[in-house]
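First comes one chain, alone, set out as C-alpha cells in the form predicted on its own.
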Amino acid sequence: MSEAGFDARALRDAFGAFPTGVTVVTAHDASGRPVGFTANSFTSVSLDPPLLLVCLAKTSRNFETMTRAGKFAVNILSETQKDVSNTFARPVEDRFAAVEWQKGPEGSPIFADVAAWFDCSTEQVLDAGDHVIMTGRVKAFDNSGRNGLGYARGSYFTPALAGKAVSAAAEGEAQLSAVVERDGDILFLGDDVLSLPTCAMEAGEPAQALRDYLQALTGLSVSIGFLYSVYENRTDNRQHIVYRATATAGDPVSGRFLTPAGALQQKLDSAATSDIVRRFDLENSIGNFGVYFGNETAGKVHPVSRKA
C-alpha cells in the first residue's frame, strides 16, 4: 500500500503490532492542578546524558499544558494498574481521584505501586506530524522491581502471568487450541460435532508453532494475541494452551465461522470448549477479557482488560 492510500486505522493497527508498554505522563498547569495522559509511545534515549521522550497528540485536552509546563514525569504502569491506564485514557473530569500520588522531587505527579517512574524537566519540544515529541532530562527516578503492563494489538497483556501459565502447561503433554475470531465469529471444525482447532504443542515458541498451523488448516492470514485459557484436563491428562487469534477475510480451506450463540446450540466436543465459547461471547461484549487457569470443571479467571 502506497503511501498515498494509507487508510489511517489499517496503520494504526500495523503499529499496534508492536507490544509496548504502558505510562502515564504527568505534570501540573499553571494553577498548580495536576494533568496527566495514557501514553505508549515512551522510550528512552540516552543514558550521557539521561534522556527519554514521550509523544502528545496535538489534539490531547493536556496539549498547551504539558509543553509549557517546563516538566513532567512518566509513571510506567505495573501490571496491575490496568484501571489507571483506563482512568487517565479517558475525558474523566478529576482523574487524579482515582489514583494514589505524591510530589516528585522535581515535583510532578508520581504514582504509587508503579513499575519505575521518572521526573523530568523538558529537554525540547519537537513538531511530528499530529503530535509532538517532547524529551525529558531525566532529573530523579526509581525503580520498585515490579513488572509492567504491556499493551499490543488493542489490548493489555501482563507478561509474568503469561510466562509462568506457559512454563508450566509445558511441563506435561501439551495441546495448543486458538479461539480464532473475525467480526464476533469463531472458527469451529468438524460437522456432526464442533471443536476449536488444536494441535499438539512441540519444542519451539508455541504461539508462532499455532500461527503456522492455522494457517496451514485455513488458508488465511492469521494473527496470535494473548493467552486465553490454561488448564489441565483431567480425563486425557493433558495441559491445554488457548489463545485469542484473529482471520482476514475470505473462505477457510478448512472450517467454519459461526457466531458463539450459533455453536451453542449445536454439539461441542466437550464441555471445556462449552465452557471458552460460552466466556468468550461474554467478554468480547464487554471488551473485558481474561486469562483463565485450572482444569477443566473449575478454575479461576484473572482479569485482562481491553483498552477503553
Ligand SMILES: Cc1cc2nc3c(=O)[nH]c(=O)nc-3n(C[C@H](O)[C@H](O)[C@H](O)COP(=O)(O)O)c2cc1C
Given for the second form:
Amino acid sequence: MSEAGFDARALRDAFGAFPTGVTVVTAHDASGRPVGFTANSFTSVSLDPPLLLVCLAKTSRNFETMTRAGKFAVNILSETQKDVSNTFARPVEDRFAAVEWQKGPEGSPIFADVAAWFDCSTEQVLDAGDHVIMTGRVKAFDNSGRNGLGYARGSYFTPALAGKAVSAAAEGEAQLSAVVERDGDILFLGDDVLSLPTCAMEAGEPAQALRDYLQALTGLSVSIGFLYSVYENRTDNRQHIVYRATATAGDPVSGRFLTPAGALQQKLDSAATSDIVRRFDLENSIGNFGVYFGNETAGKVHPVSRKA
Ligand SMILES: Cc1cc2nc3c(=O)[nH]c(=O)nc-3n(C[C@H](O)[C@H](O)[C@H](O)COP(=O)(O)O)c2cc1C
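Okay, that was the form predicted on its own. Show me the form predicted together with the ligand next.
Below, the chain from earlier opens the complete complex, with every other chain and molecule after it.
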C-alpha cells in the first residue's frame, strides 16, 4: 500500500503487530496534581548517558503538563496490572485513585508492584507528526524482577502463562485444544456431546502442531492466537493447553460453529469445557480476554484477566 492511500486504522493495526510491554508515564502538573497515561511506545535508547523515550500524542489532555514538567517517570507494568493499564488509557476522573503510588527520587509518581520503574528528567521533546518523542535521562530506577505485562494486536498477554504452558508440556502428556472463533461463534465437534477440537501434543512447537491439526480437521485456514487456558485435568491426569484461534469463512469439513450460549444449552464433554465456553462468552461480550490456569475444578482466572 502506498502512502497516499493509507487507511489510518489499517496502519495502526499493522503497527500493533509488534508485541510490546505496557508502561504508564507519569508526572506532576504545576499545582502538584499527578498525571499519567498508558504508553506502549517506550523504548530504551542509551546506556551512557542513560536515556529512554516515549511517544506522546499531541491530542493528549495532559500534553502541556507532560511536555513542560521537566521530569517524568516510566512505570513498566507487571503482568497483574492490566487494570492499571486500562485505567490510565481511559478518561477516568481520578486515575491515581486506582493505584498505590509514591513520589520517586526525582519526584514523579512511581507505582507499587511494577516490573521496573525509571524516574527521569526530560532531555528533549522532539516533534514527530501527530506525536512528540519525549526522551528522558534516567536519574533513578528499580527493577523488581516481576514479569512485564505484554501487549500485541490489541490484546494483553502474560509471560507467566506461556511459561506455565511450556512446563505443563514438559511434565507429561499434554493435550492441545482450541477455542476456534468466528464472528463470536465457537467450533465444536460431536453431535450429542460437544467438545472442543483437541489433539495430543507431540514434540515441537505446540501452536504450529495445533494449527496443522485444525486445518486438516476443518479444511479452513486457521490462525492460532494467544494462550487461553492451561489446566490439569485430574480425571485423566493430563495437562491441557488451550489456545484461542480464528478460522476463515466456509463450512468446516468436521465440526460446526455454534454460539457459546447455544452450546451451553447442550451437553458438553466436561466441566472444564463448559467453564471455558462460559468464560469465553463473558469475555467476548466485554472484549477483554483473560488467561486461566489451575486444575479442572479449582483453577483461577489469572488476575491479569480481571475487568476493572
Ligand atoms: C496499550 C496502550 C498503549 C498506548 N500507548 C500510547 C502511547 O505510546 N502514546 C500515547 O500518546 N498514547 C498511548 N495510548 C493511549 C493513551 O493511553 C490514551 O489516549 C489516554 O487516554 C491518554 O490520556 P490523556 O489524554 O489523559 O493523556 C495507549 C493506550 C493503550 C491501551
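Positions refer to the first chain, counted from 1. Here the structure is a predicted model, which means the values were calculated and not measured. For clarity, a rigid core is taken as the largest C-alpha set superposing within 1.5 Å between two forms.
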item	value
Core-superposed comparison between these two forms, residue 30 Cα displacement 2 Å or beyond	no
